[in-house]
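Below sits a lone chain in structure tokens, taken as the form predicted on its own.
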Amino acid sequence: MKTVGIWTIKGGVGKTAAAVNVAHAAALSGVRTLLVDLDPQGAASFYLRIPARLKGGARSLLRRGGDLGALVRPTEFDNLAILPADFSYRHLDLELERRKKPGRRLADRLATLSERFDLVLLDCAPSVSLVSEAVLRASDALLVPVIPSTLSMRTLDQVRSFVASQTRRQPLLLPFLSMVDRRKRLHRETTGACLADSSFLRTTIPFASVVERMGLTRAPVAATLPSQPAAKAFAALWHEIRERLGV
């Protein structure tokens, strides 16, 4: 099983949308696929029309000898499941804080579900935080969306220097352009330079109207228009993750 945190400091730049996509694309390849939302606002259990209720909250979670599994509820999509989120998850840093071995308490309890899954996606939260350092013991590779402007540039920066703090297990970092507008010049000049360092994945993913409308067809933009460029790029995407992983 490979675990893929999808996470960056800066809110507003996709991370959810490509979250929900991705992993609907996994499971479109035939991988199962586990999407864990741990994000209080429960974006991605909203757009796979799952309540964002956990029985338990976060205790359950992090519960050491508890059935995770049995939190794991089955989507309309087939190979796609999600751990759906809750609001409790707000206060997740203090849950992990009373645990012992915080870092690895995450990693432990995805463990469990090894025999299930292949692939497990962990949506979180636009913060640095002890849930971030959790999420980073937990994952193989961190998928950090940037978009191509000089704020996003900087909070990759921030992701590489977090993420090379942390003196235990590293995981590989896959930047990816994200919501990318090629009218604008700065975004096209910014792309051509994000391009040209090989850590990011070659595929972009453009700013589209079809996207933004996920939250009303509460569902990923393959299953709805799967013609779309957007539909595509997101399907480009697994399969650079894919390779790169060797899922």
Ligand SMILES: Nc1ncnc2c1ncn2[C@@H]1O[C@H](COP(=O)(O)OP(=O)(O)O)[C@@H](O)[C@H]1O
Second form
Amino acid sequence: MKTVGIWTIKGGVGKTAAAVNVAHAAALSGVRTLLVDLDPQGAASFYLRIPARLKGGARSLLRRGGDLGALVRPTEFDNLAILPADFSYRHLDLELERRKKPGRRLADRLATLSERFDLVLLDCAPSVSLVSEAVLRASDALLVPVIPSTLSMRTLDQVRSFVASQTRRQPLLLPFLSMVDRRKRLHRETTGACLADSSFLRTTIPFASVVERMGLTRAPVAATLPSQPAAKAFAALWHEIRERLGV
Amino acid sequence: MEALDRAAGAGRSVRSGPPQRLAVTALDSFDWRVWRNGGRLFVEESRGRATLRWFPRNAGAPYAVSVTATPARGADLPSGFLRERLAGALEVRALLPLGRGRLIRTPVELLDADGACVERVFFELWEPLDERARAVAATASWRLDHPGGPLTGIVKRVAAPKSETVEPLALLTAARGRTPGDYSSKPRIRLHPGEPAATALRRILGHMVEVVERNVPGVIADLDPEFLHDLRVAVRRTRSLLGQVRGVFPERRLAPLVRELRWLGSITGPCRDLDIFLLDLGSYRSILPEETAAGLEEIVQLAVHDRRLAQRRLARSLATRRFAAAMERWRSLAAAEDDTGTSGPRALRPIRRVGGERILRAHRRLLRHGLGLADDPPAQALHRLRIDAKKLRYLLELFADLYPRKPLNRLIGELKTLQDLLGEHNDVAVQKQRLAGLAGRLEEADAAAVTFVAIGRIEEVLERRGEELRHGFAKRFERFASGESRRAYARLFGGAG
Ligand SMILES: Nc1ncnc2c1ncn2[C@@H]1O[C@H](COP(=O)(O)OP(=O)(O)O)[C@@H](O)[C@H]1O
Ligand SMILES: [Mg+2]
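Moving on from the form predicted on its own, kindly provide the form predicted together with this ligand as a structure.
To see the whole picture, the full complex is given below, headed by that same chain.
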């Protein structure tokens, strides 16, 4: 089982869009995938038409000995299951803090699912907190969406130094370009600069209305419009991640 | 559907999705290795697209992966979960279409007030097709993957209060006369200690002839090497048993059958030997350096060619009148009414005593032949010992039910350790011989130099392994022949005497 966190300090950069679509692409490729929605707003759960409620909330997510597998819900897509979000996750930080070894708690809990899944994707709210530390600790790789702009590049540097500041095993950093609008000159220019950095995944995710419309279709892009460029881009992104991870 | 919707309660609704029409094929090995591995495997086809779907036997979400061709064996399974789970268990066995049918699958969802799906079940209509693709009566069923959910409860209460759960694998395979688990290469025949020897042996004979009959079509169609393997084991065991347990059947009925069993052994031998040779050649690929490994190709080609001929010859033999008559003879001895008057002197003795005597005799014989040998014994002596050990093993396993399980298993384990050495030593000798034979023919055919380099390397490896085994012999035999082990034989099998 490999765990991939999707995280950055900024919000609204396409984390959840990537989480849902990459998870769907992975499942489609025959990988038993679990999407863990750690954002109290539950956008990933919403996109997959799963109620954003977890029996027992943050506590049952973290309580050692509780059966995490029983909280996992199948989605309408083959090989894709979700651990839905819960509103109580807005206090996930406090909930972690109360526990022993909060840094590794999430990793330990997810490890109990290793027989059932080949891949776990963690979608989380943007913040620097105990939750992000726990996500880093649990992740083999960290997928970082970057919108092509100077500010985003600075954000990526901050993410890098935050990851570097973690004393434990550090996840493989996989930045990728998100919401790229080819019509914008700034995007075109920055894209080139980013891709000069070899740690960036080669696939870029275009800015596309089909991704925006996921809020209406409540399905991954490839489930409704598989031939759309955005759908193909997410699939390509998954195959790159798969290669880098050696799944 | 309306009834389900009404039962859903306030704020919730039940909605069914678009039905999917699928052509389905149930895949498993002849001996149900997928099913025994805790699942069921189907190829689902719709509009030219094929999905391989695994349903765990206990409830739980299925696993699915799209395929371009129906996998024919474990190695063809797409990499990932399925191959990891099944390839090891399937070994060389072919994945066969054991059932076919049509399926209409309709998802049914319980939605909450926000339109999110609280739970999903499937309404499925299965229509099995028999061998001639004629439809057999369709069966409707609910697939409830997750027991305990609210929708599962509603369905059970409202839509299907007394429906049995349909096992789709059983449904599809029944249309072709199969039942999951109906064949195992390791059969168990329940014997009773007090049973007269004649009845017990007849039941064993009846079982063995059935094994042969069931494997014949797979041998003729050459589906995978295990059909022939199982067929041969049944023949050899029967022959060994009849050769060792004398005085139960009248000699005039026994002799012709034993003769035909010997014939069956001889017609099945060449193809089986080549099967083993080809399987082993695969393993040499890894021990040869890369340049030399290329030299294997010509050897493989020649062996594959020989095997094809051997298989055809075998298939022809199995279609002869002689084969049919041999089977008839076998069956009739197994089925014979109680012909006490004409049967041998031991016919009415309890099987436990007869079995014990035979086991002790086979054991003594193996000891006698083995104890005289020093370390590094001649190959011929090891060969004889291998046969002795096999005979003893057959008896121990056939009569296993009649003796206390635990000590018996210990003895079988000890014997097996000895047999492993003897068996491998024999394989080495057979391979050397075959390689030498092939080398001669390849020379005549002007094969590439690298082929002879490969043969030379393999011969070296075999030579060394043979020596190693011969040197390890004394130690293994010592353990087998220990005082403690001998006492255990006397205790277990002598008591009834
Ligand atoms: N590739 C894209 N093209 C167009 N809109 C996008 C794309 N990715 C995300 N969006 C939209 O941008 C908003 C924020 O995306 P989201 O994935 O929720 O970001 P995050 O999870 O990082 O906060 C959403 O409204 C989403 O529909
Ligand atoms: Mg988000």
